[in-house]
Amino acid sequence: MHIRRMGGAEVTVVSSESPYFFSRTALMYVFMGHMTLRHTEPYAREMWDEWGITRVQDEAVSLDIHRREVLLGSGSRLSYDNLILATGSRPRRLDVTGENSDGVHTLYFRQDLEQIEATIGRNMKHAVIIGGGLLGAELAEMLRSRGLFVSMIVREKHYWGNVLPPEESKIIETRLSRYGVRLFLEESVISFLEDEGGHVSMVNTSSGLQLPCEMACVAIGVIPETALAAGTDIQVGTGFLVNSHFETTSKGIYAIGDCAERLDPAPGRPATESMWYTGRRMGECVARTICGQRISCDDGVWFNSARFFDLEYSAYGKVSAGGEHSLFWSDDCHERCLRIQRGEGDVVSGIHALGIRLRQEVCERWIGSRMCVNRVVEELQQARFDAEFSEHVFPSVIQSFRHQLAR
């Protein structure tokens, strides 16, 4: 869309899972009936031709890059003279036994959410969770309300243990129970245990216990989907490497979204990120870089939000997975906290937030800026969303801060 605001080229876009795009983290909401897969295209189709964007439903299969062609699936090939690789992502594999029976999914693909479609129309009570993120979370939400008795497994000692502290997991998994879903912490699967139809009917794991289950659903990340560099000058270490332009190491071929590993990521970003709004900021740089306006990405200030059943989070910047160095407050019931990181110079470096709703501006003006943390609890109300609730709990938060920092 950039490249063609700008008066820019052709361009055709290839994908062999939908010919509209779509929000794939919708998926979780056509499952419960609250939208249909036509809700999840945020543009009107007719939009595609009238930016003149040719869209090809097949699979790329090879890249000849000495004659500047994409072989499709369909035998065709497409000639180029700029290329982007946006192949995102795949899930990651147990690579246990039984892994491949009929009845182990995962969440990822508009086809993986026809085939738990197909799967839970059939007569079954229990479901099996492997991964403990955002999308294990999405996934409990989505089976328990098919009535589904759901069971979680987490290998981590307590939930989502590498990215959050202790404090905000216990609010989670507290969520996750009241809607049970039973939880099992420091546990991983060892295999899978099929019927005789080859449908998988056990879950086996590393401490010897056997939950049944009629289904399972393994949610324990994803790997860059870099299949197309093979025999190609394109390099690749955990997805096609790019510099900040980025461009991949054969000429005229760039890499974005999931895919693109960067060499020079910033400070305290990751090489990879599979996040939605990163991808959009790499597609407008890349196409500025194609129509002549070369320019580096401003990555931001990092964000995500996400819910666990009715719990909402967000997270701004960096906060330390073991909560130390920062400021602290939970409501006296548990069930909603902050939390404010003290970055080097007593810097404010991220917040995370369940169950209170900020304003995403606020925050990233706070973090962008490096405002001290004094400063940034004086100021506290201006991050105010939810008015009517947060008229009552942030004086009880800034009171509890300006505690803390008087220690």
Contents of the next structure:
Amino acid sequence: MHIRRMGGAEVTVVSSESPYFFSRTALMYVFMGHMTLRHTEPYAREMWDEWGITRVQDEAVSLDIHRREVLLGSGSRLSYDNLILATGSRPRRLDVTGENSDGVHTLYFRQDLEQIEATIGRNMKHAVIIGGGLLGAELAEMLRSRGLFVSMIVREKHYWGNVLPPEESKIIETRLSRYGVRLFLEESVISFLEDEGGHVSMVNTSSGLQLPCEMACVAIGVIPETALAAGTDIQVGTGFLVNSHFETTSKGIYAIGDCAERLDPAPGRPATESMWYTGRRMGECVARTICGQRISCDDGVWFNSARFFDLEYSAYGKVSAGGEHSLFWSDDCHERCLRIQRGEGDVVSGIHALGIRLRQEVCERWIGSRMCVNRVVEELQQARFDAEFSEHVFPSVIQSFRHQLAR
Amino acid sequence: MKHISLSIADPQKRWRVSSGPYRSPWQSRGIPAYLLGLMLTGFYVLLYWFPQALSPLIRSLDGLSIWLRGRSSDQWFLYGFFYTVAVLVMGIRFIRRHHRSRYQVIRTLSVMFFQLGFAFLLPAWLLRLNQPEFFFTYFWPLKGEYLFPETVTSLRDSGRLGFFMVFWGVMMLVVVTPVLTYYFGKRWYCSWVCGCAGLAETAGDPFRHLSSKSQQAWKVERIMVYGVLALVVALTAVLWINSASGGAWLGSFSSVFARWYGFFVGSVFSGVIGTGFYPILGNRVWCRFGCPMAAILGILQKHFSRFRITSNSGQCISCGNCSVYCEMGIDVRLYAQRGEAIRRASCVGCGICAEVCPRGVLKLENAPALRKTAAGGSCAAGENTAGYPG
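Let me have the form predicted in complex with the partner chain next, following on from the form predicted alone.
Entire complex below, previous chain first.
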């Protein structure tokens, strides 16, 4: 769309999964009956024609970089001047025995929903989710909405421990258990057992737990989908290797989103990031590059958001997973918290919020301009984004932060 | 090996995750929804045109009616009673569902209060005191007849209270409405006070997602809602001209016009379709396509109000919950995913979009736009504006 707006080049979108672009993040709401698949399409269907964007529902099988053509599953070929690879990723596998049994699922594609639905149709009761990240929590919410008994196997010592400090994890763990999710921390799966019918019946863990179940969902992250690089001069690490303008090593071919691996990631950022926001930003950047306005994609403060059942999480900038050198507040009943990371020179370098809505624009400005932590605390009210009439926690947050600063 | 039994992990006391309306045929235009719609429209048809068919029900309320109003029950008392019970019962359901949001709880208590107090008990009490029955929460043009010459004359002649009622209606329209709408948007009326909204937000809540979000519906909406407003303005003008000229100028035209307006807009549109079609077309059909008061408030909201729904810059994940649950058919996501504030004439400020958003992107706001402070700079000695030891 950005390309159409700026340059007017012909644009063709190839996808085998769906004829219309849809929001993958909304799949859980389709499963839960909050919306239909059609609702997940962010743009009205007429719009694609209005914008002059051609859609092809087919699989891109391979690339012919010399003739500048994409070979499709149907056997036809599409020629291109510029090619953007946005092939995304695929679910990471555990590589343990029994992983291919019926009833062991992942959630990534639209089609995965149908398979999970089919398993649930077998009148089952117990589900085990492997992986304690964002997708794990989403799966837990989905399955709890159908009244299943849900257990979660998490490798880390505390929930999402590679990203969150223990205090934040604790709040999420409490929320998960309130919603009836049983957590098994510091566990990993060693095998799945199946019944005579080839259907999963048990999950065995490293510490010797045996969890009976009729369904298991593996949600341990994703790996970039790079099959299209075969037979081309596109270099691949874990993903398609790209420079800061998302150009691969092959001329006229770009890669963005989950499938791209940055050769020169911005300081403190990983080379591959499988995130909705990052992917969207990359799309805007690559559109500009192709239309001749080369800009750096690194400006702007990193952020992320998620939800654990009804507990909202948002993060701006960098917060260390250890939680050291930061201001921290949480309410008495452990339902929400706020953390401000103190960077070098006592400037704010990151903000975490759980159960509190913050104004992104304000947080970005503070972090981007390296504002002094003292001043952030005094101006904290400006970032308040909670709904009207909601409990006003900021006075006690500010008071607590002042005390911590004075120490 | 430890063998864990998972069945004990789920006591019924746990917080529940509810599945959505698209898993219920009642709420997703299944057969039960059509039957319910048929029942509701059937009730309205009987109520408006064949009230004698409802006489057993009407008679059963005689006791309550005599106690409240000092006279026996009629079809409108029956309607008011059902209406109020629906708002109260379904209001409690709504509050239970949204108890974590104070905005939703307070707003719902407000519509329940105005329905029970101002649209049911107070008019009944006025009748008991032999005063004209008057609804202080309805104004022209929604209640067009309140500024028709016939009503104005009869109220004025009925005594001091009647005169006050005319004065109240004019003041609410000319002074209070613009001021409140400037500060709070149309929501002060459309989702806090109005009785139609009271029913829509409580009894109609299970059907809010059924409103059409298409561009086509938006086009129809603009033609119809301003069309009805033009009709009621024209009708009022014609009636006054006719009454000033003693009926000489327009003859029976104005009374025929008034009868047709009452039939098509008052009965068929706001009643039979507006409420009867809740399970098919959603809960705000009348408010969105027909209400002339909403049209005026919408113009004020769009051009002369501080109210807007702010989008939290880039945090939208385009999931579409906001659009699905907008009862007014606004494609909220279209604005949210671009980080734009939403200023739409039709928005009634119910706040559900902000409530269902999984990423905290939306916020209803009346405050003047945020004042930007200067960028921070480093933590030099003089920079410690906190006044606290660093």
